Amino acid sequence: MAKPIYARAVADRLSLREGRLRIKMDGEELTAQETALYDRQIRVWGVDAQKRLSKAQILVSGLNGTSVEFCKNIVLAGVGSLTLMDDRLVTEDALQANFLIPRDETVYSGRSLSELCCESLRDFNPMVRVLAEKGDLAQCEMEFFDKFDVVVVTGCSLKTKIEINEKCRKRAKRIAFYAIECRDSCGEIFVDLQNYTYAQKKSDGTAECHLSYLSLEDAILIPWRNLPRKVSKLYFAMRVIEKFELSEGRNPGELSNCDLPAVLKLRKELCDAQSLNESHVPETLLERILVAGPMLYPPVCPILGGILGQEVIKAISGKGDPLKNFFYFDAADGKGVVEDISNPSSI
């Protein structure tokens, strides 16, 4: 795989062997090389910031056409270490989604996701260290989770998701944890930064803000009747997918066309339960992921992870309007939407 331009350029600019690329980023000062390489950003959002995304943790499980354009933006950014976790193999639809994976078979045949994924990111930032670790992340033990600031997870079911969002709430120190899912030209990121301190712009300064986060159980838990009027019908088409999933014992995208009548009998389960009208769950949207499987919309893949790039920064930075809780993408109609899924107290 060709290096890519931008690496070569870092590699000019900061006038570094090869040998030498890996440098630390644990001192309170930025370098002389980070202040030249990340001079167009530091311009943006400051000094201060760039410190704490050149000390941020990152750990990423499960690696997609989503997540790594997540984890190239965040790369890109300057965050101290990447932890990459993804034991598959390559298959072919891996292979149309993540532009992370070298096409020639000979490289990527009977290696990890995670290796392959780590090699290729770092030569977009040589000065940002890219790891890949071994294993199941919601098999791993609660201290494992202490080395991050940030987790994000895809790819996974509800019940792992749950599990590992709660372990990420369990620790001493407050770790931020982030779910994105891509189901065909649909997207949704999940957000919980527990309780949160930013300094929010005012028109005679900045102000301290305070934000309370729900877990993913207890964001989901929330009855649909209690919810805003106008809630993304996508917001309620994941729950009946990720239900049925479950209660099938399927992984994430095992789904095809022909689940369509059980589907829609869940459905109809669901909103009676919930005292919900069953079109607000409309069945072309629930067949449109269905019939997409495992399947990736690949023009949508960056956008989801830009605005999950955009999030953990401001997230490790302290600067700006954080997402809370919910963020919707459908390029039917090319609209984001935000949506606050939280009991009226954490509002």
Contents of the next structure:
Amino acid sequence: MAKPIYARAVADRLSLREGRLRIKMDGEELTAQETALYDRQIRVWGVDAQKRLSKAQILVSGLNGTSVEFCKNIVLAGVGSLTLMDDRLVTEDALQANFLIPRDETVYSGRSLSELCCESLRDFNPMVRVLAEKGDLAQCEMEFFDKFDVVVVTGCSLKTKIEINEKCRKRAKRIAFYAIECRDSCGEIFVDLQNYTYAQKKSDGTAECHLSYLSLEDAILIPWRNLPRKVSKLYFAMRVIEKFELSEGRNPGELSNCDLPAVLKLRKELCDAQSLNESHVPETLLERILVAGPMLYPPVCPILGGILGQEVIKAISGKGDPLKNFFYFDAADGKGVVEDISNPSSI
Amino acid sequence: MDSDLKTEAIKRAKVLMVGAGGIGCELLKTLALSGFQDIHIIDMDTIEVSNLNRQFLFRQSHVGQSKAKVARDAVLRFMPQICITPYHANVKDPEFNVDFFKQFNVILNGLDNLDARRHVNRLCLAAEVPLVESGTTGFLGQVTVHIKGRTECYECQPKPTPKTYPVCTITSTPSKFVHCIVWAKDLLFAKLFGDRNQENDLFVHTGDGSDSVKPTDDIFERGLDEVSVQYGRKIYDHVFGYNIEVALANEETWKNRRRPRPIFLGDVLPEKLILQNGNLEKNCLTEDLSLSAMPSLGLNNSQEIWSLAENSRLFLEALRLFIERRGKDIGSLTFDKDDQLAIEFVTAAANIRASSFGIPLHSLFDAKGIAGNIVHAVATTNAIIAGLIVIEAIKVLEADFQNCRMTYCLEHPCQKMLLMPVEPFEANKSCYVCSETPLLLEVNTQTSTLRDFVDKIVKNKLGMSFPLIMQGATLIFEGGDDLEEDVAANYALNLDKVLTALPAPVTSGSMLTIEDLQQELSCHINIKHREEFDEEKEPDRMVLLGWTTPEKKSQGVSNGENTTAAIPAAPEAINKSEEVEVAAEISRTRRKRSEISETTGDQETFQILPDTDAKNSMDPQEVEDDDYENDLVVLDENPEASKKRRLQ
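Given the form predicted alone, corresponding form predicted together with the partner chain:
Entire complex below, previous chain first.
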């Protein structure tokens, strides 16, 4: 009788190791400098989490008001390295809500967003390596992904997000994938931790907890009528907008009020096909997003960037319940909501 | 167009931020990015290394400089065209009076202590300027909106005041590690290195009232030819050995308690090691605050729990270094959490005492957290809270009061929400701050002095700095530095009189009027004489009533707040050693007041209550550490959910 129990215990332990991000730990202690700098947060998440953080390699593709908030948070937290990808040159729109770029044309002209942000972020914490990488992440070789434990994408099409998500999933190494997008005063975070296992804190100790995540492609394929009742309206609105942008070949935010008729037509098609009442995707909400176009409501950025920062810290440290698998915030009602978009059978 | 109106309201606004710390840095950045043009910011603090992990406007090279000024310069670098006015000053300074507050459209708090929060609340009420208040602890946070005449004020719910421990728990019967820390820090450390003239209750109470141990006071005097090793051993054996033996003699005390074990140095360390201990001259730096006893003892991991022997060696070595390297400071030292040697000494002493009383020992890292009231803080929560503050501030500026919300940032989703908005509560009709309702004080008018009343009630409970106390038309006390000499002398005389012996005697049925001119706050207290008080439960020997619902027994003690709302609490955390107590009684339907206390084990502010005869009341400022930015409260929707969880 003892044997199978033992075997299960070993298997559990193995799966726990499997289920976490495989951060290379070489058993080094934190230096006195690290202990002094990170004192207040070590009091929140403990020394082990801090050590894991200091070994974690993060990639961010797409720099905007929301992702630079995330970058700031994760650099302050003391990750091992942060790699930035965004070759766009600075424009008026790109400056919006970005506190990493000095408003000085002589400084920024002719330089890419990733270079400029990289420079400022290095200053925030000399113990973190911050790098700028050229190129388009969706076109990168598979091996490139193996350098990272966490990949965050923003500001690209649904198709690109799906491709990058798939590449992360195909690697033997576990790579956590996050997509984040803000529109007007709303925001969405998508999380894919694949098969994730962590130690969940209970009042009477810890229990091992398994979570099974869907890829972005699979998650948004779930028929709307199978979703739990009262799913945030933002979930549907984001799908409609995203689909519209994809069909038009536009990037997120390349929208205006003129697109309203076409977007409403698409809403009808999607709702009909999914047998969902159109009232679940209010016209006022869609209009709000279209009118704003590329403009963000600035206070939303630190909120979304803060939530994402916390989620990435949880995933790296293996501590705390991670978000599964969508998060929505809308300044209009002030709610920050977690939606689990999974197949009823796979929950 | 709606959004143009919004922009206009923001552009025209003149806002005051109080605090340029964890929340403040994030808030200043977010205000600037959101289009605010005229921002004033007050902070009295200077930058420290442990701020840099989250206060992202600051760099290593700024350590020691004014937070308000450095924050301004940093934000102007990416937003050069806006106007930021910094004040490196205390918000309680008289220059920041009601007229000063009146020039702003909204006040935004990113403060780290209850005292300043209450002060700002009162000024906002007096100036009739809306207040957006905030706080964070670890992953938890909250933003609340307070508008006179529309919502409750910040003080409509009672706020937990600093935790106090009965003096005998500290001196004779500690049962928790925090008791040992308080003993080591406020009694032993103060006795050895602080002002010797201060009365200090280091001695074990024998219980029969005869202070039989007291005559040995001069044990702490070091003979001129006394070598520090001998002195250290003498102190050690006296406080951990002899004093415990004396205490054990009183059988009554230990009838229902575990008996402590006297510890003498000879039992813990071999003779050779004791002598050698003080002679390892290596690795210790001479710089004052970084002087450390750890390297020479081979102790390098502050997260580790050291043995009794290791703590004993650390005790002796830290004591020796104080005497030999920092002799000039002795007699004037006060405990400072950034003083490495002080932390080492306090950790060692607390652990030895804990060992004696069978209390689990703690690492230096943990001991430092407890002794320094250090609060958990991360950048992400502060960033989120700052975003929420700006959203509320904009609603206030647009006069969109209907849509103002209190928002809680939770660690675990509740009703699927991580960010939970709640409608603001109406003002509490019995709030002495924003309504005129009198309070009731139960006090023994024949034994309590005016000084007890001023310190324990007026300053500590009512949070007034410069009070004016009247009995009918007679002025019996006035605080402040600008009094005429003879008037001040007269008040000083009054302070030591018992209430019934005052020029206008205060007896059962009297009504006192207390005013604070700076805060423009006035309140009335009805006096009720009461003979007896429970030493343990009512150590103040005074009970203030009539201010909303009575506080829960779990004296909430985050440095902060306590509030109302209907949210389920799940502050079960990644947080280490955090003890969170959640208590609530709620109703979501009708606006009932829930009450909640959140206690974070290691951020307690504490002070020892002096015995009635010992008047060494500690300066409350001293125990109020300034290095936290938070407090918050979490509530529970479920009435049954009063639960206490110990989090790993």
